[in-house]
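Single chain ahead, written as C-alpha cells, the form predicted alone.
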Amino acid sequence: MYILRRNRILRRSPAVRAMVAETNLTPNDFIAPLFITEGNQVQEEITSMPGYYRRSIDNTVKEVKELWGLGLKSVLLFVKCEDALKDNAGTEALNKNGLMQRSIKAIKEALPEIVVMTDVALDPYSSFGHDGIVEGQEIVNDKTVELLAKMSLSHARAGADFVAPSDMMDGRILAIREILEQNGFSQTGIMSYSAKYASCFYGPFRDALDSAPGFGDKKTYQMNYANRLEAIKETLMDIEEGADIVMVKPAMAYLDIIREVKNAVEVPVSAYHVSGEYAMIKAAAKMGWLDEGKAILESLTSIKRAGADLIATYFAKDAVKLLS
C-alpha cells in the first residue's frame, strides 16, 4: 500500500515550511502605542508591563526614529495627564498646547512620513477615569460624543493621521466623521475601536495611565465578552459612520471576533495586543516558563492569521527585531 498523499512533504525543511507559510507578519503589520508623559529627558518603566516605559515628549522622539530605523511605519500615542488638569469636561484633552497636542506635532516635525495615531477618550482626562461625562452615577452619551469629536478635531489640527476613538460610545464615528469634514480635515482617518470588550486585560494599561475608573466599571459602554453578533453590529454601523480601520480589543482571547469582522467588512481590520496579554508572556518568560521570542512571534501570528490586517502592540519592536 501507499501513502497519495504525503503532507509532511511541506513541513520537511524550514526552507520549505517557509516557502508555504499562509501567514507571514512584517513591520507594516505593526502599529507600536507609546506612553507619554510630562517633562524632559523622562523614561519610566511601567511596573506591570517590565520592559515598556512611560517617556516625555523628547524620549518619545528619539523612539519613534528608532522604530522608524527598524521599519515600524504607525506609532498610536496615549497620553498621562497630570492628577492637576483631570476633570470632568475633558477641557485638558482640547488644550491647544496640551501634552498630546504636543507630542503629535514634535513627531511628525521629526518624522512626518511616520503615520501618527492618536487615542480619543476621555479617561486619561477625567477625574472619574470614566470614558466619559459624568452625571450623577451615569457616564452619558450624547454629551460626550460632543466633545469626543472636538477632541479628535483638535488632534487633526495638530496634526494626527489618524483619530482613534476608543470610548465605545454611541454615535461617536458619526460626530467625528462630521466636524472633520466641516473643518477641511477630509484626509484625516478614522481608526474605530469597533468591537471594544469590557475586559480583565486591560489592568496594567490603566497603571500606565492611571486611568483606572474612580467608581463601578466600564460595562455600560465596552461590551460583554459573552457576544459575538454584537461585534458585527457594531463594527459594520461604525463603517456606515465613516470609519476607515476598525479594531477588535483585546486580541488573544477574540480571536474568533477577529475573524468573524474580518469576514464581514471591506475594511482593513486592526487588533490590539493589549497589555495584560503582553504582561502574561513577559511574567511566563521571566519564569522560564516559556521562550519570550518564540511566544512573541506565534501570538501575533495567530492574531494575523485570524484576520487582523494591522496589530497593535507592545511588541512591536520586538517582533521586528526578532523577524530580521
Ligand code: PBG
Second form
Amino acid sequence: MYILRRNRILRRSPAVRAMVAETNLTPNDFIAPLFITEGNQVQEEITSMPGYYRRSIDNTVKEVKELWGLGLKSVLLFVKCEDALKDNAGTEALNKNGLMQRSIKAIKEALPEIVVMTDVALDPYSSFGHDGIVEGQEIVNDKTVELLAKMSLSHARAGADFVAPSDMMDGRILAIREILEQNGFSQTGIMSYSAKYASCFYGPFRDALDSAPGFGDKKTYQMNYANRLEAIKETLMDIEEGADIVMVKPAMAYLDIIREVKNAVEVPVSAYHVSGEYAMIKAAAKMGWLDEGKAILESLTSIKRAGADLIATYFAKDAVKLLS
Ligand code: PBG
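Having seen the form predicted alone, the form predicted together with the ligand:
Below: every chain and molecule of the assembly, starting with the one above.
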C-alpha cells in the first residue's frame, strides 16, 4: 500500500505545527473585563470567580498598568454600585462623579492610549437588578433606551473610547449613536452586545456585582438559547443602527453563532467568554480534573477559530502570560 496524501506530515513536530497553525492568539485579541468598587486599596476576591477581584479605583489603575505592560490593549469596565444608590431610574448611572465616570477618568489619565470600554446597562444600578426601568412586572423598552443613551453620553464625556450596551433593549444603538453625534462625540465607538442570550453562565458575574434580578428572569429581553436566525437579525439591525463592533455572548456554548455572525457581517465580531465559563475551568482545575493553562488556551483558540476577532475574557492576563 502507498498513500498519496500523508496529512500527519503537517503535524510532525512543534515547529511544523506552529508553521501551519490556522489560528494564533495574540494579546491584541483580548478585552479584559474589570470589576470596580468604592474605597481605597481594596482588592476583594469574588467567591464564585476564584483568582478574580473587585478592586477600588487605585488598585484598578495599578492592574491596568500591568495589563498594558503585558501587551493587552483594552479593558471593559463594570462597577459595583452601593445598595443605597440603587433605584428604578438609573440615577447613579448618570452621576458625572459616579464610580464609573471616575474610573474612566483615572484610567485614561494614567494610560491615555489604552482602549477603555464601558458597560452600559442598568442592572448594577437597579433596585430590581434588571437591565431596564421596571413598571409593574415589565422591563419597559423606550424609557430605558433614553436612559441608556444618556448613560453612554456620560461615559463618553468621562473619556470612554467605546460604550458597550449589554441590555438587549430594542433601538438602543441608534439612540446612542444619535446622542453621541449631537454632543460632538463622533469618535466614540459602540461595541454592541448584539446576540446576548439569557444564560445561566452569567451567575458568577451577578455575584461579583450583586446584580441578580430581584424578580423573574431576563428572558423578555435577552435571547432564547434555542435560536440561531434571531442572532443574525439582531446583529444586522445593530450594524444598521451604527454598531462598530458586534458581540455574541456567551462564547463556548455559542461557537456556531459566532461563526454564523462572522460570515454575515463586515464589522469586527467579539465574543464574551463569560463568568460561568471562567468558573467552570477554575473549578475543574482546582479539583485536579483539568489542566488550567491548557483549558484556557484551547478554549480561547476555539473561540477565535469560530470567528471572534476579539474575546472579552477573565483569562486575558493568564492567556497573555501563557502565550509568552
Ligand atoms: C449586565 C451584564 C451581564 C454580563 C455582562 N453585562 C449580566 C447579565 O446580563 O445578567 C455578564 C458577564 C459575565 O457573566 O461574565 N447587563
